[in-house]
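Next up: a single chain in structure tokens, the form predicted alone.
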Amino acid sequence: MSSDGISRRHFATLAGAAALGLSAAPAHPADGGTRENASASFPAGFRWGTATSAYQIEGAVNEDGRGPAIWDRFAHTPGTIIDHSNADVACDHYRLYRDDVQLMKALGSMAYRFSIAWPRVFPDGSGTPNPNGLGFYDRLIDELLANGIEPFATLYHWDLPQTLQDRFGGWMSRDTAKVFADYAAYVAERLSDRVSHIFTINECSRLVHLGHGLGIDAPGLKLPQAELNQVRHNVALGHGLAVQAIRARGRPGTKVGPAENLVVCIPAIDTPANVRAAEIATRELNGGYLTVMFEGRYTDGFLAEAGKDAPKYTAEDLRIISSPIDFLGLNIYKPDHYVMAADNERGFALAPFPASFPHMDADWLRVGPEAMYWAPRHAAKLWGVQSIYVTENGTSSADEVAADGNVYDLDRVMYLRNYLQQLQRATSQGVPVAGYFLWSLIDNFEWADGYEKRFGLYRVDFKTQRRTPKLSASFYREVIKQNAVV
């Protein structure tokens, strides 16, 4: 069937989206915003989107030659997923990209942050290209830009090619740093014509974290401390590799940066000196990666805490990683500490969260609206960055479906208008930032959760594949009109 045949059957699209008042894409206010919120307006030109991942929504993970990825195999192993699913069709996007495009089109969104998966492109992780691969990207980019959207693409979210898995040990070796350079060359070369923002890796400490030291994430791997921040530094040198990569394959302007969830440190109380320490504690518990990739070093104390167990590299592996870059991404949610001064040799303490700190639908999503401002901020102040995208911010919700077939997400609505009035008072101060990706577009495949935990601004139907606009979009959708928190 045909994908007009399949939006036809399955999608009620414009009757959901009337139900909560989505119409067609609005205009953009040129002004930034009406007079009653210009107090609440971002900076004229900013960029509003959503962001998707290809593992989280494509499915079609067996068709037109795309090979094995290590989230495959993990989500087949018994035990891993909490809901025993996995993403072998999850939204089906492979095939229903061009309505997805359309829900898009009717928020109003600007921009897209999509990742292309690398299996798709090099089955095998590199070697021949595989051009049906690369043919959806194509396709997909096309479609956003005759819809006025502009394309963000990310090139490793995460779906490494199970073939440098079992060759390499993945990232457990510098050769996946280098095979991931040429993966990067070649999609620069070939997308760059359309595609002028690319972020490297999504997350560096989340895939190696989550998926070699604590073995939730796929490769499920739980290596000792030593073998753990050896990753950490072959995943950071494989981001310095891929913007040099795309530097010399890229059209003239092809912009690249990262797309990092920042560990935020927040002042306990707003006081000098707890903004100082805030600062302190920001550089030093980042210090794997994004002090790495901006300042060239490793910390002192990053060092010192590793002792032994420090990665092995070379002053030539330094100057890699921090190859220069045009922007940074920050994955905002929340809050990682709350900092106090204090007289001691690191400057700062950590205050401990208590059992009472407020969270929403998943545990470990603590509410801190703030967050949004102090990440950027301390982004900018530390190390200098000129342009900032929150390349993701969303929360997960219970999203029940109401009795007139509405989902009526106020827990989301509030989240966002917190925290987007946050990203305000930090673009009213002068910080760069200079777009915003709300996670996510649709519902999709949350990784370790399965299905349990829905994000998206669209409710999807999982077996029938049905999107509806939940009341989050309609308060998005406002926020783009206005370009201001509403």
Given for the second form:
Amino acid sequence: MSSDGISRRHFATLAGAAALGLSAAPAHPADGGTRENASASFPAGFRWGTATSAYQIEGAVNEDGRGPAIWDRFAHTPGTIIDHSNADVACDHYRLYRDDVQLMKALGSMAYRFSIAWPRVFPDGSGTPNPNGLGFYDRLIDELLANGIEPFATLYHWDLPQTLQDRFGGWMSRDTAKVFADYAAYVAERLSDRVSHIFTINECSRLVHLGHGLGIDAPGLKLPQAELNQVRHNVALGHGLAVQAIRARGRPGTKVGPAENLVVCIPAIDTPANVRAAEIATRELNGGYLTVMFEGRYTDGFLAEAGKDAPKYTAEDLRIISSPIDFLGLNIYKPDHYVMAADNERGFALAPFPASFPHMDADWLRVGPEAMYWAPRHAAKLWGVQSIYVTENGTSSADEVAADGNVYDLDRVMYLRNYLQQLQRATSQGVPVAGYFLWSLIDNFEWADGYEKRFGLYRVDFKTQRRTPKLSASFYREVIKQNAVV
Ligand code: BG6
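Please give the corresponding structure for the form predicted together with 6-O-phosphono-beta-D-glucopyranose (BG6), as opposed to the form predicted alone shown earlier.
Expanding to the full complex; the earlier chain stays at the top.
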């Protein structure tokens, strides 16, 4: 298929979406829009962006020397993916990336968070790099910059080279943490002239729990507790080693941090005692990830709970894991716990969720917009974090194409409006959130949910690769334009 054909189809789609306001001049308040409420504004210079990950959108799994990833093996194993699909083609972004950058531009977004596929860069996980693999990201970055969009790169969004899993059990071994640092150094050396923000690992906690504890994500393991705790430690170590490698080999001034889905603890009722209890809970329940990264030690509560299954580590490991970072990335989708003060050893109690608690188009996606307020606030207060990015937020929705060809994803708009209002509440109180990346730019391969769950601002027809903006794309465009929740 010629790239011309692709572009024509793409722009025809955008033109057809004029009804949603994406290709037309935006409505001025005086033309009937709502007058901007100054108190709903975000700080000047706030960065609005979208997020994706390599494996979920790129496709082209055998192109230009890419090696296999654990997700290739996993997705091709019968019974792992709900709709029996895989990401061999996904959104074909490897070929359509220029068109996809235009989708970002149509939103007016200033930043884009993408991930680099480790098996494209090091097909064997380590050793000899594949220059053609990094070449794709060179082209993507140049295209972003040419369109005024700042690239934010994630080094690891779960697509571990399969050879590392085969050679030493992937994250079960410290060797993976070490070769991850080599890969980080190589990428930083070559891309940090144009990429000034690098995320190490996307969601350490999910890759540990869903990939190695529950077997829902690749590599599909269900390890006993002691081994799982060791994986958790190795992953945190990989983060710390990568931070050091980027400092050593990236351009001076390159900023680095994790993108973590911290366990979000919300005071059940906003009283001083409950707020304090929620802070204690945040520190304890994130003991294996953010707490050790910021504090350089496992909490007593974490070690007591692990007991004889605690990971094996050295003092030097803890020093590496807590290497200073420049910013904290937070993926925030849902509240994890509503917390109350309690007169017990832990100092907090978790309120059980009633069966009627509302959720979006996925059972796990509980609706709790105030997660967006409390998560960054706790991080700033507990660990003195000076710079926070919301690296993911969004929702799946049972999108349908209406008779007029549009997608009226009112539930996604409702979700985003409520969550963004809470984020604005945080920034208006001085919580240092510098930017927000909406998950996701386009519908994509949603891991074990295959293509059944749609998170995009743009609908993807996976048969034709046609992209159609949804109502939420128009909503987000207005938010960006006004730098305020509309
Ligand atoms: C985040 C991941 O955990 O959640 C994304 O970083 C993912 O990669 C998103 O797509 C939605 O999760 P799921 O399980 O619904 O695909």
